[in-house]
Amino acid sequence: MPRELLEKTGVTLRDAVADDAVAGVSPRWVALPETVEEVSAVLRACAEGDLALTPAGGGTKLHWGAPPERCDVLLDLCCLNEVLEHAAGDLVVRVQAGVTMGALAGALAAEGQELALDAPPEATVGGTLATAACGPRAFRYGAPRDLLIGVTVVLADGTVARSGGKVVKNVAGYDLGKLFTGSYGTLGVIAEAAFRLHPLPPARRWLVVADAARPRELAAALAASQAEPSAVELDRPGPGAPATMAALVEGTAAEERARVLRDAVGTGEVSPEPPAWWDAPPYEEVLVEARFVPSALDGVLAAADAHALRLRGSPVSGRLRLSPAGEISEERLAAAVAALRERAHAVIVLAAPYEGVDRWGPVGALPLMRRVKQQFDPGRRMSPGRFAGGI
């Protein structure tokens, strides 16, 4: 029996409850491994019993992505929560995937360092990598894959593989870190990760421009300034509402550089505190991400306005997250997504309760992605159907 196979691993197992659902699909059981070896044992048991498995961290983004075709086991990595190694002199940290971003930030801050990903404190390292979630400072420091220097993963058959820093065993020909980042758990389980760190900046200042007119021109001027902002974010709480733009300046002489930035654009207020919306991610039941070249910002804003979408994100990185200002039907959401896709090079429906909406749009690399899926998970047991093209 499937449950007996899981129980033989010795890993803590419980029956699933409603809060364990993955994009609306309820698993049968929840396994709580405490080591990489126990993760491997669970995956071997799933392979023997042909059980579909979805990894989970803090659960903050389990509603992102398409519903899985099936989900027998939710692999809760909350017990893999140790900082394994912090080489402060080398600006490198190695952690287990269940470590929360808040706990990691606290540990690193004690040494005057940080992992510059701006993820919610309750999110986990593994979930942040699996969804490739970017924060405001991706403009300066890059996306999660850019700060990742090593990863340990467990494949669908239970094989433990490593790449990057501290290599023990790898999968020839593949950069596992880049493959698994943004894969939504469809290739295997991220168990450990090593990151490149940065010193904590001695000071931060925000230049806040309320009622920002001509946002494309303003964003371009902020991005090009010699004050070198770490982030430029745009917030518009509803269609037709005034937009607010804020730029973050970090490091030495942050106050003076923020004032230089204000003088360069001719408007705004310098503040030691971020605007209230800066750290409030728009995690809605319906959430869309648009990616575009910065010069296309005006068209994206016009499409959002026409379809009653509020938005927040980086106009300089070309990444905005949008959600409806009120209730939205499946037909209206599909129309809004279609309008955005006419103006952005990629539009992804991160979360929606509707199965008829095209979540991913055209994906040019889909044939290659399907071949990679076939090689890593030929039995389609790892979060089947969660990713683009039903991968």
Ligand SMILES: Cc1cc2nc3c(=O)[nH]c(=O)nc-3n(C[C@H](O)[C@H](O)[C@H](O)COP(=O)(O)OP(=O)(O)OC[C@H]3O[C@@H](n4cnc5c(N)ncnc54)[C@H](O)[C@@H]3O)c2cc1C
Contents of the next structure:
Amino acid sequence: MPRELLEKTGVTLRDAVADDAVAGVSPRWVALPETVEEVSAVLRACAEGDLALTPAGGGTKLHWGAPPERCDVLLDLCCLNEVLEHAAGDLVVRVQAGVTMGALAGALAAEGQELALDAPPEATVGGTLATAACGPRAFRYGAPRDLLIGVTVVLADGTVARSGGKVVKNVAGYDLGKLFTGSYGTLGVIAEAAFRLHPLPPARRWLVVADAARPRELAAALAASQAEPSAVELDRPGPGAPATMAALVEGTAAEERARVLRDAVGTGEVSPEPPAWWDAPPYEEVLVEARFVPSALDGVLAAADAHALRLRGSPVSGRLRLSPAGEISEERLAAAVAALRERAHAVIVLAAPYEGVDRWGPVGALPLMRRVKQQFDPGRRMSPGRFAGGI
Amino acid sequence: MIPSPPPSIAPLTAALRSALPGDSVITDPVRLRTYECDGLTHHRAVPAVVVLPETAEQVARVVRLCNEHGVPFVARGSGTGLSGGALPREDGVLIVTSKMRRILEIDLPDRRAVVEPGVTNLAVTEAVRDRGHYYAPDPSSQQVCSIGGNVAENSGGAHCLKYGFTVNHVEACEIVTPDGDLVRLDRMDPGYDLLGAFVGSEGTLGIATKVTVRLSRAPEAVTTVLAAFRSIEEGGRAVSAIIGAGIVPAAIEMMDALAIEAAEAAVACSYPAGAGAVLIVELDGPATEVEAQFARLRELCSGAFELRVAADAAERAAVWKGRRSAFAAVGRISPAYIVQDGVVPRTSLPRVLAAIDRLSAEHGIRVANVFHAGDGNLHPLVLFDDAEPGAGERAEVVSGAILDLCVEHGGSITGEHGVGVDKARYMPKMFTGDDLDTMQLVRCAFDPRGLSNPGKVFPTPRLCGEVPGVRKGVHPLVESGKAEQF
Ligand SMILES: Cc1cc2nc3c(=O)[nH]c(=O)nc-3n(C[C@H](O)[C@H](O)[C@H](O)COP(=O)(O)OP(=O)(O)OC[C@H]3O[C@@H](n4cnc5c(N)ncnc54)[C@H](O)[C@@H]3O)c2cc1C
Ligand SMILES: Cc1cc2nc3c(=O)[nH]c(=O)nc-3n(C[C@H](O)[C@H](O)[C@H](O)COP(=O)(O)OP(=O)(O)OC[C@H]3O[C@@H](n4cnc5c(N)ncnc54)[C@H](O)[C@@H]3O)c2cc1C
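Could the form predicted together with this ligand be given as well, to go with the form predicted on its own?
Every component of the complex follows; first up is the chain already shown.
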């Protein structure tokens, strides 16, 4: 029966295989819609048959978050892959959610522009928004939600709704884009998105400080510099290992500004190339994100050391990704996370093969979040249980 | 005669009096009058009661009492809003934040400040300017408008072209939810981005009682240029050329001949005579970068018949003087006017301006144009003589038709002044019923009983279905806005 409901939509359907599992939970079918209307048709069919579904973009981060309570359909958005409109003169682009960040970057670069998000090229626009993953340059350009100016979403009952638009300045109505950014597919499907773009910088330089003693002071000096770095990243490949810090400067006068930066902090090499670890995703089995105010860095580093974690991320935005140097048991992971939670504002276990670990920690405003979920997805069909507080 | 408050409010008033310090509850009709409108003065309503709470706890108490009595409430900051967002309810309570004006914390190493909602926008910058920092969003009303109002409206300013709007500079808010709970929304928190949804919700999702704003480092160099063009078309071409060259100035502002005339009459800003349009372009950032961009800018503005470069802060202020005074200045050349706020994609500016010209000629109504040209945010000032019969109506028609133009060109009915009561009826031009119903799901989650600033933003309220049970004993951690362990 459910299968017939799905087939009736006319949307391409196939049986799921082992590879389609969402954090270990195997769906029964994979639906491959090609238009927003088809997404809506699939969601209506799921509503009729009470089928649970999980949206997927590139499928690179389906193991992030808790396993869903149930998953009948994997909604693969790979065929929604059109760049709908690139208004270069307006520094705005509208895309479908299945467009990969790499394809989008290529299209934009042809006009000398970029979407300043630093996402991996194989990730999709929808997946990048749904996970709200931040890259190094979030320090200057903001997180995905800050560059998003409009969205089209499809709700669990098939309703297609839009908010924002395709102009950078717009305060008409509530901003659903912000709400859906970081919602891990639990409120509905992101079908289309419009972004604010930036001109590609004429030049880039990195100031690399190989052995960054006193990283908090160094990061603070770099962040406060009027040479205005776009990003400051810290890499520590193992507990107790020396930390490397690198600052990215972008612009016409990048070389000169990087030297100003070096003179200001009195150390480091200026390079036209990033250090090898820059922006390279660790893709670990176990990955934890710590968020904190920059002055809390020392405490976070000490906790990472004590629990043998390596780390990389932005000491100036207050966001580090940490993973164990080798295998880690559930108990030891839980202890490490608990120690980090004493030092950081929030610690999220992005990926871990363990069911027992508290992935989100304390969640402020959880009652309100539950009410939002209840309004958007009263039938709990959208990736149920994947998100904070069992949402 | 001023009507006395409806009798139904009396029990609530009594409860408010016992819950708040004596001088914090206003029912005197003459004093109530002073709150009857915000910056949009043609919508007026005298509130039944005004309260002036001094703490977040007191705001929460007021909201809980409103809930108990089923009475709507409206928040008000400085009342400079231009869309009637703070228009009171005659049957409701107006919660004014003017006694909540403390800057609670300044943390320069982490580049943040925690302020109460009644603190003015400029006060934040003034508190940190001497230490090389500032608060980036800079609405023209910044001397007066409150941070709480800025959060509610997601206010912008001339410099938001490069630096973004209020929402991009708010790190956390403590809010009183529409059912009277104190909750903290923080950008760093896991879970849904409720902070992002709250900013710009125009007081309909609760009341901000504490705001953590991000402070920005002052740029090393600032160069301000005034470029005068013979026509608005030539000015528009220069704007496109600047953006096309990959330059993102801190601000690009434009004024047309009529707006210049008004500014001259009001503040004698001495802009170049005979200009059909002036552009104000401000570049900021590292000195080397600004220098390179300025060299480029000169070439790109080659169509200008005069180019002035401000040499110091005083000259910069002189350049900005005309622009900053523009709204009020049109009072010098017209007895009455409507301040409009709409957005179009920047590349449609020339077509839209030409269409506004046609509208103006057709209806015999003058329109002065002042705008944030960099992001396509128009502020047409629709001028009329309120003594002339029918002129007000014609001005309304022109003003409304300008919004239609914005929507037709893929823009928005408001770029920064908000929807409020004034534009709720235009929302269906921009959004479908499904769009508006979906937005109101958020409203239903926060405010199922529809007590927080009802009648604003949405033309028709959505029925929220089952109202979640009012919680009795709130967990102390949740109460303090900290969290709930899960
Ligand atoms: C700078 C940077 C560095 C990164 N580094 C790493 C790293 O080191 N390691 C790492 O593992 N990852 C990293 N990521 C994160 C990863 O790239 C993103 O999470 C990614 O964008 C996921 O894209 P995807 O298309 O593969 O999504 P998927 O894996 O398909 O989906 C991810 C989640 O989003 C939901 N989703 C997907 N599409 C939609 C949609 N259209 N509507 C609603 N929900 C949807 C899914 O249900 C799922 O919960 C990094 C990202 C950035 C920006
Ligand atoms: C001359 C002039 C120039 C202006 N220039 C600009 C400009 O450049 N850019 C711009 O964006 N705006 C501008 N404005 C509009 C206005 O100043 C802004 O919207 C401002 O943010 C309103 O702040 P306020 O404190 O006066 O709010 P109010 O007018 O008191 O209230 C505005 C809205 O906010 C709500 N509100 C107030 N406080 C709170 C709170 N603590 N919690 C929740 N909701 C609350 C109210 O209910 C209402 O809906 C201008 C206005 C004038 C008169």
